[in-house]
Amino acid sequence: MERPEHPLRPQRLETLTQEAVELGILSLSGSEDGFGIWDHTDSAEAMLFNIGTLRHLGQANPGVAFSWHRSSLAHGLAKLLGFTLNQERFLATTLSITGHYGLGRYSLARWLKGSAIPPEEQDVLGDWLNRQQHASPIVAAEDWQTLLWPQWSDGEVVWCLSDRAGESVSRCEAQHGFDELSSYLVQAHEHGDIRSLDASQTRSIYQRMLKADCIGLMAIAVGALQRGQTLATEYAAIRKQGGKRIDHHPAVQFMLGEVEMTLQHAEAALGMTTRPLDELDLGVLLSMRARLHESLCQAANHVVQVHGGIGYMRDCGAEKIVRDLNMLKLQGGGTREIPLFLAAWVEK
């Protein structure tokens, strides 16, 4: 068996992938009837459950957990849109519901809600969705085949299912973490297959995927500090120092304490997104995960601390979860544009 810290190769990413399928983790139900991740979200028992799944492969693997969150994701929105999605195209699709740059700052957040947009504004959203003029960054496995987004199309928000034989893609060869993917960025050249919505729908189906995608990453997150704080554990308990385990040094208490108390906050706060994804309010869930990633962050840079300088060595792990920590701080467009959204989202 591989070590947990080392990068998984692509065929035993693949392996994998089908056999969470087997095992229902990833449901391929073209019906109501699965109950893989994302599959339903309109109960606290569901919820509870996507979320918890989702933190505990965080805590083997975070880049695998994300790759399987964003593919149950594309599944469930497909089925909803009504695009067909076969075992294998299903394995091969992935999601990205941002545009270019962030959350779109203001215009995003002021379409969701409904509110009238002037000109300048929705010039700026037609921007941010012109897959044509810009490309955009994904992450996903190296095998992907099939991207789901949306794009601006004569003055609105479509979803647009398109291969990638028929888009500009490029791959981004310098990447921090999430050893197990790869970074791209992708330019639309063909239109791809097209749902177009009322723009209520539309609204309510994109505030549910941003909703989901943001919990999920705090999900995965969390798990991943869990298994940060279980190697520092483990190791301040049996490395000496002075001529005594440093977990009886106050400097190595002090951060293995700040690593429980952010844990503690996480789960407080993953304990109120177990409701019905409708209830919840995509402003709230953003300041939460833009908050919350920061101090996973800071914990687990206490994780390598603890470890000292073999903290940063590559076969430890420590440094690894650091590093895909901050790659999940960075997807959906990142937690920086976030107070910028949140401006709009309560504005009166």
Second form
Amino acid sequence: MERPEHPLRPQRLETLTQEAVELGILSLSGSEDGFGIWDHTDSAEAMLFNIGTLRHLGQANPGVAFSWHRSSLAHGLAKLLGFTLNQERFLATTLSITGHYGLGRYSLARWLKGSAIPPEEQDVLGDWLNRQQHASPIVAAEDWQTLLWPQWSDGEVVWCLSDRAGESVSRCEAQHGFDELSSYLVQAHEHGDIRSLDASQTRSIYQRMLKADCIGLMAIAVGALQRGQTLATEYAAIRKQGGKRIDHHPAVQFMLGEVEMTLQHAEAALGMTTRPLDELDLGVLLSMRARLHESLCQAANHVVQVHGGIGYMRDCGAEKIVRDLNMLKLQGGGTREIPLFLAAWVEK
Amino acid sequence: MSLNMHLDGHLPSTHQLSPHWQYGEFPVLARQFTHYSSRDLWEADTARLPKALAKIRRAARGFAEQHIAPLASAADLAEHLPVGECLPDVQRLLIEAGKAGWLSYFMPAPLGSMPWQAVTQPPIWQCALVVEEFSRACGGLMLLLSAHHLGCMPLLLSGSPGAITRHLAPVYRSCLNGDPHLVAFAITEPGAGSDAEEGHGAEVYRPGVVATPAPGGYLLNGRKCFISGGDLAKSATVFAALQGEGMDSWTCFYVDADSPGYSIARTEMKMGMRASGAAELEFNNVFVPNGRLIGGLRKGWALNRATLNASRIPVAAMGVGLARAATELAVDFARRYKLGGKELIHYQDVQLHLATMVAETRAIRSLIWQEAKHAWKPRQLNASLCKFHATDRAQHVVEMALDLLADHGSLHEQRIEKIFRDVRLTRIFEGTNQINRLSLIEDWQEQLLPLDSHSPIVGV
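Alt. form predicted together with its partner chain, vs. the form predicted alone above:
Expanding to the full complex; the earlier chain stays at the top.
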């Protein structure tokens, strides 16, 4: 974060990741039971560790935090499903939990609840997870090799480990944020290595993955805004306008106050998630995500605005926080369709 | 369109319960009040403009689509260039824009390129139309072409025939002849952004660029920062305080960039609008002859504020252009991207989302046109209001476009993420939107005061 205008190079990210694996912050799928991110989700303490670690990482670098979060979920899921992953490079495997666009509208919620799904909604769900027909966007470390993702196969959701070399993968231009990572459009040729479980097991795992992803994205985002708050308050304390510090002007005080309010709300929301993952309701988490990301993005914009012109410049660091928070909002299907999901989730 | 085509949730336009075609069958008199044309929105708006402005709007769109849009992505993704360098394609664009008259339209021939048919309309309106079209194609290239007009504005607003004929006319002539001469506007100083844009702050600010009397002119010393287009400008309107005096002594100097002592210390790496440089200018004993003093000694503060009043409506138009681009791209995405076997635009929630974006975009354009059409003498209150409201709402529209595309929104190829980075600047420059809100109140004081219970209600 010292020079935000110079993104972390892929080699540096690999080295850092290797160090994090050695420190036990990240666990490979082949390792014994460890204490890395998302290794445990069955107690409040474990969740506190997952959330706290991702928040701290988000404070330092949201792009790095995102890649570690997604690869941690991938390694955990691979272990559960018996997939064999590259044990030399943690970031060689990444995960995409949602379909090619959005959040599956209301069909995903109905399927997760085990409700009867009318044929047209089944078509939406099947199409949403049709990896052969649609290219899905993913954001990952440059040299990823395998992708773990759900697919639709013969009327069921299955888990698939796709090899990059065997799929149609096109690298995109530099994306909006997460300067340390790259974007790709991935379209499957084959079904790849597949694990098919019974429907209730698949639904249960899918829910757990969605919940963990949702919490992870929120935790990283809160960390990113905390960094933004530090930048804004420190700058406002030294910058003068009209002969006095800008944090003595109500125009700036309001923006700093909004940032603080957003963080307080976010803290309270994240605090509610420090319970065993299975006790948390997916609908509640998605509701939080929809509101939280909206307000976090707005607050990050206040951070830039407090800085004025310099906030727009890359060497300041504030504009990167806005871009990274936008990225976090747009991942995992984005937030626009969450109300549709929730309407189906609470449907009688 | 096939007669039976329709979006989900809507009847085909030929259906018995679709009213529009039936309006055409009303009696002649009733048709005058009911039977509307459902033509393209942009075309309909253009047709409502005075003829000369409609022609300019069409020409600006044509130029933007032919010359600006094709360069947008490459100019945005290019490596940060060393000071003074310019991509060859962008250099060619500047030449084409100059020859086509887009760098000289604030004056009619023979001094500039404004069509004579347009002289009866406020130039600010013309500028707002052009800026919207250019912004729609690329925020950064638009800024490269538009910051020049800001730089020229003090020459024009000085009202001095000498300044116009000796300084502005040669600039315009050079541009029209295919040798682009860009002019930068230099007010912002390190440590003082808003103080250069707001009177209360300026009252206590110690100026950073100082003019010291010298035989036959003045010596300028100090630094200006974040100067749009300052890296490529051949000259600049530079605002400096007189030696030993405060901001009330601000004076405008027209400075050649090749003057000894004039240098560009750096250009910033920006979030967006990357095709236009933001330069830090350094003045080290730069001699400016008396003949290049613009608008009179100690008249710089007022000239600066008048320039901002003239430029804030066009800045608001940047917001419209960027919001429009985001809306058009979102509509395009919804028309071609399929989910569940049908295009997204068939889904009701997507239709609601797009409808809001269209309404927001057209609402800010209406505001701007309403103000611009009367902007012969742009009032600070109206100009600031346009600027902060239009740019705030524009960013909201762009965010809605990003949300609609979800994971696809972050991809550069979809173009909306760049628009977000571009629109973000419009809420900061030309006075932050907070400063512009205070600027509205400052200008409203005469109506708001005195504060006593017998004062009549103030009109809004």
